[in-house]
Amino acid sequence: MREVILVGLNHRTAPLEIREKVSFHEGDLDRYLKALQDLPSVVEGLILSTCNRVEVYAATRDSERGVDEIKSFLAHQHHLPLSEFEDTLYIFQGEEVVRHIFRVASSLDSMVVGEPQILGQLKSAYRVAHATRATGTLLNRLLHRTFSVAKRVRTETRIGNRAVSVSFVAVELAKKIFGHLEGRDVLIIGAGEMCELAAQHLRRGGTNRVLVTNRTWERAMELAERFHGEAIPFTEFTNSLLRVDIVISSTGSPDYILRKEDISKIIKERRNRPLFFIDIAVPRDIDPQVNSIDNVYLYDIDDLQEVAEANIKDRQQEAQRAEEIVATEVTKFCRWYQSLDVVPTIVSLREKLEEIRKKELERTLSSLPRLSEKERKALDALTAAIVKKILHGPVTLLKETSQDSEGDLYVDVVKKLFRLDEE
């Protein structure tokens, strides 16, 4: 029987310099997963390659050997001695599998429990591994039975509603501000990946119109456009105070680049309107004086930091629950699982029994050849008959019993009663 076994390492294990060198490009996976099927025990093959972790997946004929076999994959794949990494791999087999990829896809593993993203990753990693014809019938109901539960812990948790990444946070609290974030304009000082996120998280939330501003002029004008924005010049985004209503700002500066009497005479001319600035960067970019004005809000890197912490907690409490879910789930699908085994041993016991039967029956008409076709008829329905009674027994037993922690007993024994084997 077919066991389904698991080599990896994620952030836990593994160090971001040695994930690195063994991370798979996404646009090379389908050559990837062809070398992962010409291994020899490897009988169906996934691959879930993240910045946080990669993993091998293999339905195997021998699992210690798939184990070897997939190690040696990664180091050749990758053009490194497999003593640079081994020591960060774990192994998981059977049960263990099943347990370990329902956490994931439920975000219980991630570096931040509940994050979506995970989802996404694990559902593009079966696409091309089924498109690529490097799944089989376990593999296959192992992703589909994993998405279902990923669903489940969404929906009867509320693992994910709290924000817990900075950029994430920082929109939670402009909705707080503000009360909606429809019609509000955004400016972006500053064009690295943290401001970009956040940019994203505001657009998805209803924000209106996106300035981008940026020392290299080039780098403001590729924001602004993926935004749908306009780019303003560096020298000139103080004016552009006035006109929007969130600042997201992290320009690597060794100095503030606003200070708080610029806020102050900014927020006259704006009839005080409120305000709102994130401050991302590190060195601050913003004078925390700024807070003091009246309708100015101003958050830096630790304060999101600190409400995003505060709502982890929450999500951990949220986990405990995803936990349960998955455990039930795991034995639902070892049930199935376990049956695998039961399905062919009926075919075979029963394709068997009537081989016999038709020899037997076919050796008894030879002798009596005067018999007329009804009686003919009539001998073969009494023949079948019999043998359906005979097997109803066993074929019953080995159903009941092969979701049993006896059950592959029962499927042994009746192998070697009927000489299955031996066919």
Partner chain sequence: MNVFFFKITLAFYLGGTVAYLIYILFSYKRAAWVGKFLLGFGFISHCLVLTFRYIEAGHPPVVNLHESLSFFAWAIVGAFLLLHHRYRVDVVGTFASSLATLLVIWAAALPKDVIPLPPSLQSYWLPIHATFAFAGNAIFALAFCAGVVYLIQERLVKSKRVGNLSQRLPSLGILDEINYRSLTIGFPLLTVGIVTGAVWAQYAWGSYWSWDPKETWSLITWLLYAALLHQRLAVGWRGKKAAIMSIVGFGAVLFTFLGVNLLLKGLHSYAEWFR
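Next, give the form predicted in complex with its partner chain, keeping in mind that what was shown is the form predicted alone.
What comes next is one chain alone, with no partners or other molecules.
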């Protein structure tokens, strides 16, 4: 029976220099997959290569030999001596592989737990492997199961729900306030990395125009160009508060540049259309009292940081729940996998048919009480021969294919055809 193995390394076991060297170029994946399948012990293969991990999954005829072959495959393909990265490799077999791939897809093994990219990367790795026919029954089944486990984790836990970086928290808040960001305009006061990051995320979230103001006009122009926005003279930015919905402020001013009175007046002129201020300047740019005005929301850098930290804590809790889901799914998958063993299937197939034969024979015999002992024996032999003949084909096929990539498929089909699981 084939066993699934995994040879890989990730951001925890290997430094970047090694990950770079061992990673597979996406465009050449099909070639690598072919080479992987050419290894004598490997029946099915899958290569997952991202900036944080390189993992080779395989279904093998012999797992020990398979591991060695894959190790030298990695060294050979990247023209590296194996000794250079052998210590950074982790090797899993059977149930451990199932657990690992479920955890990877559910983003429990990621650098930032809960980040969603890894699932997409795994899906595209599988797409390539499937297209080049590198995967067979075992890996296909495993990967499909993996995707549904990842989906279950997504829907049943909040693992990926919450922003964990300050700039994403700002976007999340904007959505919480406005509902959607389409058509909302943003004003950036001052400059700074955080400011730009938040503006970029907002833009990706769907905001409309970006206005930029800065004490130095050139800087404002420069930023406006980068965001395809509009530069506004610093002396006039209060007027533009009538036009925008979200304000990101980060100037070096020692005093508040916006006071409660200013905003009260503006909000009245805006006919109470909500305004969201994100003040990431230290010292702060906006009077904290502004938050007490109806329809005005103000978050400073500490507020954002606090939300981000709370979200991280929440994710860790959710990761616990996700691990539980993964654990039950691993048990389920392994039970299915073990059921694919050929020998018990043949035994239960024989038992089932024998049972049917006995029952039917008894019924017939009891309705024919005048048969002689010899005739009874003949009937018994006849039915036994029929069953044997019927069984001959399927049993030979099961035995023959038990080492092929399709063996499990036949076992599965036979079990379904004869309803061997329903007892």
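Residue numbers count along the first chain shown, from 1. What you are looking at is a predicted structure, and each value in this text was computed from that prediction instead of being measured. In this text, the rigid core denotes the largest set of C-alpha atoms whose superposition between the two forms falls within 1.5 Å.
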Look at residue 109 and decide if its Cα position differs by 2 Å or more between these two forms after superposing on the rigid core.
no
Threshold 2 Å Cα movement between these two forms for residue 294, core superposed
yes
Taking 2 Å as the cut-off, check whether the CA of residue 184 shifts that much or more between these two forms after a rigid core fit.
yes
